[in-house]
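Here we start with a single chain on its own, the form predicted alone, put down as structure tokens.
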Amino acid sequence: MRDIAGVQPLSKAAGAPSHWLARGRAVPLPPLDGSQSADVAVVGGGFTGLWSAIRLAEAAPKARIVLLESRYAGFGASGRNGGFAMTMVGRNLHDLVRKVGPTQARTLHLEMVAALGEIQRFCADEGIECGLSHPGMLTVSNGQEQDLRIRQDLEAARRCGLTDFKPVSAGECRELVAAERVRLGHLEEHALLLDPAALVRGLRDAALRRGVLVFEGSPVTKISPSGSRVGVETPGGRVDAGQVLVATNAYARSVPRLRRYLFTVCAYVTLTAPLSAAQWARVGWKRRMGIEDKRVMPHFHRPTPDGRILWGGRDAPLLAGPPDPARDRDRRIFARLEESFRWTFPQLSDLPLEDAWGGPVSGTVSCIPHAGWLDQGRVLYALGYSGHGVGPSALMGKVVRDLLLGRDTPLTRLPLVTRPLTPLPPGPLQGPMLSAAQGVLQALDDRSGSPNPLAHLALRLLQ
């Protein structure tokens, strides 16, 4: 049976988990045969392990530094994602503000401004190929309660002294691009767009130049502190480390001492045939910037290199359990997608969808991502970053190198750190919490009604 819009998705008759991961594969990396010692081991080959590995292979290149990645990199989150880089952190700035403060807001946001900026040069540097743009973020209201979280987040701004939040009316919107139920938005300008599986192969590459060993195929089974190290054990071998990083986000799940605080969010993204240039025509969009809208589970949506459009979000189911591949395909929530779709763009009623894909992402009760010791010293963590991790890991390496090296310095002191992951409810009532308030969310954004008080208690719980 066919999947979606009567056309077996693209990336499904590959073989891959995303469209991303279906257009290049790199020359896959022998899995860990033996035992190798190391400074730091790095577990995880996504975007937070690589650009830890890189960061800290550049502030102390005589360190041994080896990383272990369970399939490929970037088989996770880090290949399946929209491609959007974008400076915010948590839920959206008025909700970082609300958590952190405006002052230590400020700080972060002028923080990840710089981080985007970095992952440019490193591209333009390393000669990575991703697709890479700078149009910007358009942020859009659907309906009133949506237009007040487009007013918190431009309050948000004035407290925080930025300026790079633009209010932008229901008409300039329709000439960003002709959604004609747009209300009202924000446009910041900072945001990138890329291919994110091509970035995470051009980091592994990168990884590799600056003298990281990286076996992939090497799912990790045990972490063992004893004494002054960490044994680090694979199916084919094991690495004794001074150090160790666990980066596996969702998968981080497996780790008992962090089950506490991580859930899994099931996100999904469905993909159109490439448009032609009437079709563009139709839909404007000559900027090509990424979109979001303010739902509380948005839809986000953008422009891809071969001329697609990209569009995901809407339903995210919460999993108190780990990340379970039987979900990564839903035909119920692709045919929602592609429901959502339609309604926001109707002159593109001739346009298939040709792709669909899901993954699991890391989510913790703040939104906000962490770096913090399991093992004052040894065992560190890095994860969290609840489906906008693209840009925020690029920040997160430096945070990583700086903690692995012992430095005091203003990143440590940023909330990725000082804040600590709160706790979910005990294990038995975190799948029903997780389940209920995921309902509720998701009602409340399909009837785009105002919020009720048992909609202000499921988010305050996801908060």
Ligand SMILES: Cc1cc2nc3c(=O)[nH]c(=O)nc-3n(C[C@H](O)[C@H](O)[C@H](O)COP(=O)(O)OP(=O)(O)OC[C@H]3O[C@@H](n4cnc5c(N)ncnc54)[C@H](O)[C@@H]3O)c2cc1C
Contents of the next structure:
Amino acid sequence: MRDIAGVQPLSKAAGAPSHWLARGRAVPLPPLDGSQSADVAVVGGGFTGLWSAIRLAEAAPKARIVLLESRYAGFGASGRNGGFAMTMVGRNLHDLVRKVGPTQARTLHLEMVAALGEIQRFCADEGIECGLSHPGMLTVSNGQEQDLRIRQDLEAARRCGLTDFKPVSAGECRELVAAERVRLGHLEEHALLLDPAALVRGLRDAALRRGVLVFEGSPVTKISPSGSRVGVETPGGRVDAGQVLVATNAYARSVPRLRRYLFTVCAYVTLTAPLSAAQWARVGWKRRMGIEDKRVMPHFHRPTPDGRILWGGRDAPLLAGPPDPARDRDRRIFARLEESFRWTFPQLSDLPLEDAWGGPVSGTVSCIPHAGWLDQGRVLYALGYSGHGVGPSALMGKVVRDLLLGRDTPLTRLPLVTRPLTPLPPGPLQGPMLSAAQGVLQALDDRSGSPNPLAHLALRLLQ
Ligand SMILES: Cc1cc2nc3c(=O)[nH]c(=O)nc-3n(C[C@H](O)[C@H](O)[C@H](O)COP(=O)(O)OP(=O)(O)OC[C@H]3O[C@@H](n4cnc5c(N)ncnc54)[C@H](O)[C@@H]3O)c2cc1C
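Return one more block: the form predicted in complex with the named molecule, after the form predicted alone shown previously.
Now the full complex is given, and it begins with the chain already shown.
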């Protein structure tokens, strides 16, 4: 079968949902078999569930924590993403300031800087080898409309009193990476790049070392609060828990009370063959930092630890329904990604793409992730990163810990907790509204070369 550039995608050949997951698998853990009792049951073995279980186990070493994962840790978006751990919460800094104000945006940004530092320390202390590097993040403009968005972010940083967003001229951008069409940008120094599947494996093992009981192949089919306890059912057994954390990201659409607030976003990446020394010389990119452009639905790209370029973003279908595995590989979207890769790096026309995949993430109207109670004090959910969860999930783990322990801390006063989720229209209207929104966003991006007042108006209405 020929998917992209005339090749069989590597990850598909290996039977894995991503190249990262194809490169290494952890030894599977057995499913839940029989009954367990727990202080806390965590549902979902991605970054959110694992960071939360780890932080909780550290703060309450005597607590009995059970984590239930339907497939294997990292099967969801956590094992398939681009591996950019950024300070960004939500869409961008300008948008965050508009939504929560400069004081809260500053606090959140500083918490994210701390969280990225903690990811680095945690990996060093636990011996997690996940190809982690700390090259920073270059955000670039490819058109007049995108120039404006770069300036808006820089202005938002100034209003927040943040000095870690540096303006970068066209010439400086080209010294960082030979992408001739780039016009200007900003550089943010804290961002990390990593192999996400290797980090998930490391987190799973770190959770086990802290006494967390992790069961894979254990899909939760029912969560039923009763009295002061919550029953959590799987095909092989049941957990009787004091509290439950729902950390199932896009799959949380299966929780009826969350359907009003969440939609599914399908995100995609492609991967080139390894570059030769001559090809790297043609593209420059000496600092090997992560790069994103300023489309509304941006392109993002980065070098990988095995010497390839990961190129992702662009089209991101928005669905009212639950994740659909059939959408994980979409040839039309992969072809459009290849087209924009060739447009950006014409000097790499001899470099084939070898892999491509996608995965579902949970979207919220504001794009700001949220932790909230479904059942006061008993069932908590944490999700809604809208495609930017690698870094924020580490912060979310600490927020969840404090909420589950009933602590009132600066973390539980962050907008991740205090800003309520904006509801979507009722059921049957969700699908048409989301496809209309996607159509508008795509049209804005296709025309983002020149300033467009209607684009600004449409964006404001959509947000
Ligand atoms: C292609 C792609 C590229 C991305 N790139 C980036 C990036 O570069 N940077 C960034 O910050 N973010 C990126 N993201 C988003 C990021 O991956 C997510 O925000 C993050 O991984 C969310 O982690 P999570 O633990 O909340 O969810 P997930 O990793 O999706 O974990 C949810 C888990 O719950 C399990 N589950 C579902 N239902 C059940 C059930 N009933 N019972 C038990 N378990 C269940 C699933 O199997 C899954 O393992 C990208 C996402 C994709 C798909």
